[in-house]
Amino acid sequence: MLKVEGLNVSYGDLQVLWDVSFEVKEGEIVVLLGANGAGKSTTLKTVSSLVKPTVGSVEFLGVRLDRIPSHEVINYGLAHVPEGRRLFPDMTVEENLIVGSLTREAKSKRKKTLEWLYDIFPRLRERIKQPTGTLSGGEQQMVAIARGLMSLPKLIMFDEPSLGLAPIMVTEIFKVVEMVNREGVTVLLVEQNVHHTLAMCDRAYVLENGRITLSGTGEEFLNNDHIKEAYLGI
């Protein structure tokens, strides 16, 4: 479904990705692991065409995303929920969600999609007219995820969805990610909560200093000595 090949990415004179290659198959949950500064967010930004590679390609369902403007990526069925949520704090919950449904198909199904998301996130239904900036961190993350889903994506990318949340909210967010996947949406996930992530994913890649150094199934990673020592503290 998604094929990334030989990505080299630089910010000015600073190169941050070297020959990064990976793939995501339809229906999977695939995880990118790595320490802060390893290049995970840059990888997602390159997939969604916010950052252009100096070398390499990003192909999604046969379309070269690296060759199109970032604002057109959503039309091909790929959504990106960025780190830090990036919501419009003065707009209501529902207004933020509507912003996510600007493609032709999403507009035509907006009412049905909103009802589906309010069933997934009952708290958001209670706060439809509330300014998003007044919500708790966990509730804002729900809005960010729901906004991404409003475009009816075939693949959705999450960048640190549990960052800064209380443990009970972290559990809830992971349940939502799994639920979305069961509904037929493929998931590419960057997440620091390694143990929980590996327990639910199909496959994972390790990104270290801008390079993919390891790949395997979630189960293989949970039993890998390097992963245990570096990421699980075992």
The other form holds:
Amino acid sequence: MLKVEGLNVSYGDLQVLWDVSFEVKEGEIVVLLGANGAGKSTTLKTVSSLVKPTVGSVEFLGVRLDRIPSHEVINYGLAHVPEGRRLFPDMTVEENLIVGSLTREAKSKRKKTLEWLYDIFPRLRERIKQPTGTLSGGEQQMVAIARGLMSLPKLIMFDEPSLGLAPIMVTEIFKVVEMVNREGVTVLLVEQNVHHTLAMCDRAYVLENGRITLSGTGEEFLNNDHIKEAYLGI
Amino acid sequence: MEVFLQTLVAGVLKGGLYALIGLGMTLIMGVMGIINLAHGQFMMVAMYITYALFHFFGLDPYTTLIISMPSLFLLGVLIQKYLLNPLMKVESILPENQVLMTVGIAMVLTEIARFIFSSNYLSVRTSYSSSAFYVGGISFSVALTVAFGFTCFLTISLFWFLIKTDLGRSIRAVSQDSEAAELMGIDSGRIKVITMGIGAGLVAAAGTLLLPIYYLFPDIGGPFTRKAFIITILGGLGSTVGAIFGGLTLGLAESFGATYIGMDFEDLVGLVIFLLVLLFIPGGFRRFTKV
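Same protein, different condition: the form predicted on its own was shown, now please give the form predicted together with its partner chain.
First the chain shown before, then all remaining chains and molecules of the complex.
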């Protein structure tokens, strides 16, 4: 479904990704693991064309995403829930969700999608008219996820959705990610939270210093000595 | 007491027009992140359009709104698309250079106006230019009252547009987080072009509405760019509701300054208020509005 091949990305003179290749198949949950500064967010930004690679290609359902402007990516069914949530703080919960459904198809189904999402996130229904800047971190993350789903994507990318949240919220957010996947949306998840993610994912990749160093199924990862040492602290 | 009320009315009516000038500048500030230093010059161009239509075709100044506003919308669109957006594509160019570009545009517009109309003072005299009606002993200038009515209508329309339509929501989204807006499928380059058009169209309305009670010469843009700048700062850079308060504050300050201190001190009082706000409520009126 999503095929990333040989990505090299630089910010000015500083190269941050070297020959990054990975694949996401339809229906999967794929996790991209890595420490701070490993290049995870840059990888997702390159997939959504916010950052252009110097070498390499991003192909999604046969379309070269690296060749189109970033605002057109969502039209092909790929949503990106960015790191740090990046909500529109002075707009209400509902307005944020509406802005998530500007593509033609999503717009025609806007009312139905909103109802569906309010059923999944009852807490957002209570806060419809509240500016998102005044919500708690966990609620903001829910708005961010819901806003990503408003475009009715085929694949949704989450960039560290558990960042800065209380442990109970983290569990809840990962439940939501699994549920989104059960609804038929393919998931590409970037995380540092190894415990939760490896248990629920189909496959995983490890990104270290801008290079993919390891790939395999979630189970293989949980038994891998390097992973145990570096990420699970066992 | 009567003098006080009279001053208050005059200040509010004038403040309405200032709000209209400030709203356009504020929208541009919010979306582009730059101060448009050609804002008063846009207004000057609209005033000349109104003058020319009145002088050569005998159109009523208020009727010319339907020509001056779309013309300036188009001028704003073209300037953003071909002069300002290209500057953003070059990474080594700081946003400040877009501000310098607007200064250049301001000069070019002023000199074109001087070339066509010369530096002479012009005015549009209509039957209602100096007439007034009285409510309880307080006089209301007909032209200013009509202008205030148009201003209210345009302001309400603008807010309806920003809150209720997808395009309006997209404009707000870009001004709050343009990268996140890109991810939502919003073409921020296109939004910037449209916003500059709307900002220019709004200040065009202010210019056209002001002309029957004012005078016109090519350099009139400068003082109004300064006023727009003050209003935007008072309102808290990028807050639309703040801009309305900023406009009213400046209008009232000038009005009371003229009545109680002296006509010559009108602008001075506005600037003193500006400094006081900067000193004591930095961030302007935005903290009271949250919109």
